[in-house]
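Given as structure tokens, the chain that follows is alone and in the form predicted on its own.
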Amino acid sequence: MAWGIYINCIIMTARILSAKPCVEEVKLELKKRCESLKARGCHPAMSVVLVGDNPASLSYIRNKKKLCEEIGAKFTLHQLLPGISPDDFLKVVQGLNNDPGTHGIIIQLPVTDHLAVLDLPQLVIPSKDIDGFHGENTRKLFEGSTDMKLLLPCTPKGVVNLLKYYGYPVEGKNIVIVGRSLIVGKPLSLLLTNLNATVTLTHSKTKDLKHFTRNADIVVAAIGKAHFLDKTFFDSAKKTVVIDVGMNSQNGKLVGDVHTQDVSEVVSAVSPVPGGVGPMTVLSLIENLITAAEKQIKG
């Protein structure tokens, strides 16, 4: 048995791309930027609008609150009743839009079905849209911007910054994204293209998906299926770097779209779940908050 364990340790050679060291490093910079703003009379403040008490949403919000307060910014949760009318919901968001003491606003998804008819990504004004979903912010990706200090969608921004932190350039690389969501896959494909990567955006209907992943330098898994990608999706000769965006519940545990233990035998690096893209997404959100506050105090 001991020999078998030893063999497994030798085989599993992939580098684990944990977010923790990157978060700790950037957090120090954000603290300094926050203190500079406060010295100028601007205390960066985030407001989160939550409808109901979804446990997963509350967990995500706690992570946002923790990091927000760690850098010295304010955090306020506006928890609304599930039956709130669309008009009253709009009044809450509009009030925050008009509040000069609020610099960043998040509408925590999902909302109740009767509110889903609203054009949620457009409700928060662009200057306070720290999720990066408003059309005026996403349009800059379509226009070819490479400015990482824009209010970019947080998960794509986090993916790029995680790769950068660990020294994996994207320029000239063949990158395959598995998943075409409006939150991750599509904006990430634009951002990486702007950064001069050659991007293939694949999805559940892609024929011979393994052909694409086995020829990629970098694979980003964002398809929302637990352990969907195993070692058969990769060619060990390519030394692929794998970024796992997936957050799935399996047997009461949080797991990614990638079977990390399995692929570790054939890829050069993989981000863990939890502890990888999730914290980078929250970090990007706080970066956007500070950037939004800096722009508002100038404006």
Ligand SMILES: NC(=O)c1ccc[n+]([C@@H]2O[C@H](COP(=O)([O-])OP(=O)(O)OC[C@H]3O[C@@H](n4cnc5c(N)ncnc54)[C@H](OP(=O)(O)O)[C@@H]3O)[C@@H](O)[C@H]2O)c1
Second form
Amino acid sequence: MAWGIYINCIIMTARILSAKPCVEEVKLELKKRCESLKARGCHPAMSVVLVGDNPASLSYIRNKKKLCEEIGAKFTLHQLLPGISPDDFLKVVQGLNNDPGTHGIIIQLPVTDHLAVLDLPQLVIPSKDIDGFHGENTRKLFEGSTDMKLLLPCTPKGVVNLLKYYGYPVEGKNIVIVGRSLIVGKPLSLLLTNLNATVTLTHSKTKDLKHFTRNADIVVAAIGKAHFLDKTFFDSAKKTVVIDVGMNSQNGKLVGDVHTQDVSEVVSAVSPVPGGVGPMTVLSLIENLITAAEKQIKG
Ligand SMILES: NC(=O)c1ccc[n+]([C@@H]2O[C@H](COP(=O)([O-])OP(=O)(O)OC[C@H]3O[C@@H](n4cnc5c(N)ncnc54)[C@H](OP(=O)(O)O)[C@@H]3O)[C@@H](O)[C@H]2O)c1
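Form predicted in complex with this ligand structure, per the form predicted on its own context:
The next block holds the full complex; its first chain is the one shown before.
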């Protein structure tokens, strides 16, 4: 009886999968690769094209600039007026595509609506597409590649690297992704499938979402709804690992799609927001920049 009461009182506390130690480790390696490029006469340089002054975009850009500077790469922001014409916008991107001193280009999203006439993911040439959005880069995922040195989409790459860093293999695991966006859910489902996981890609029309999440070994949340996944989405017997991609503003605070504190009682590990997938995404971007520069000097 006494034991029964005791066991009922045990509250699981999940391991917190902070990006920090992984970022610190990989940063040192990237710094070395950057120095080696500089010694060969190539100073890796990232250019970000921003339309307008969206505060969230400016905050993401600051993180990219900081990490570039920390590893010794160059960073330039091209801030354009919100009313820029599609033709003038194209000229800026094409100028950077043709500039041998620029190795990686990012078009910071969102751009103003009138630029939607442009096929944005295809504007940056594949060799400088460090976001990994160009069809030529994503095609490699469809073809089954598992080469993490390709210019892969940064958030999916960050999710996989975070799991790897903390020693969670994906091969043979049942992984449920919540959210099927072009930048997160879909490319992540391909990358994990290529890495031999069994992937279920769920979305807003999925019936009985909890049935899937409660049976998963790993759940990745990429929905865009603050604290959407609480402990009722998990079965404590499954010891699920949860990766929270969400970045939502709630009462002036950045929160994820997962209610971390609540789920900590029933899952075995969870990535925090802030400090989880966000920094891993920026790290992937800088890794892509160095890879792009290395490939460009080889010709
Ligand atoms: N940490 C990072 O570096 C990083 C990077 C990118 C995005 N994010 C964050 O990740 C979140 C998702 O971003 P995104 O661009 O992938 O989002 P998105 O394009 O808005 O897509 C959201 C996805 O969630 C699905 N969804 C919405 N409500 C749902 C529900 N009730 N049940 C199940 N699925 C539901 C949608 O389903 P339908 O397709 O059926 O509409 C859609 O597939 C956002 O918070 C974003 O800020 C973070």
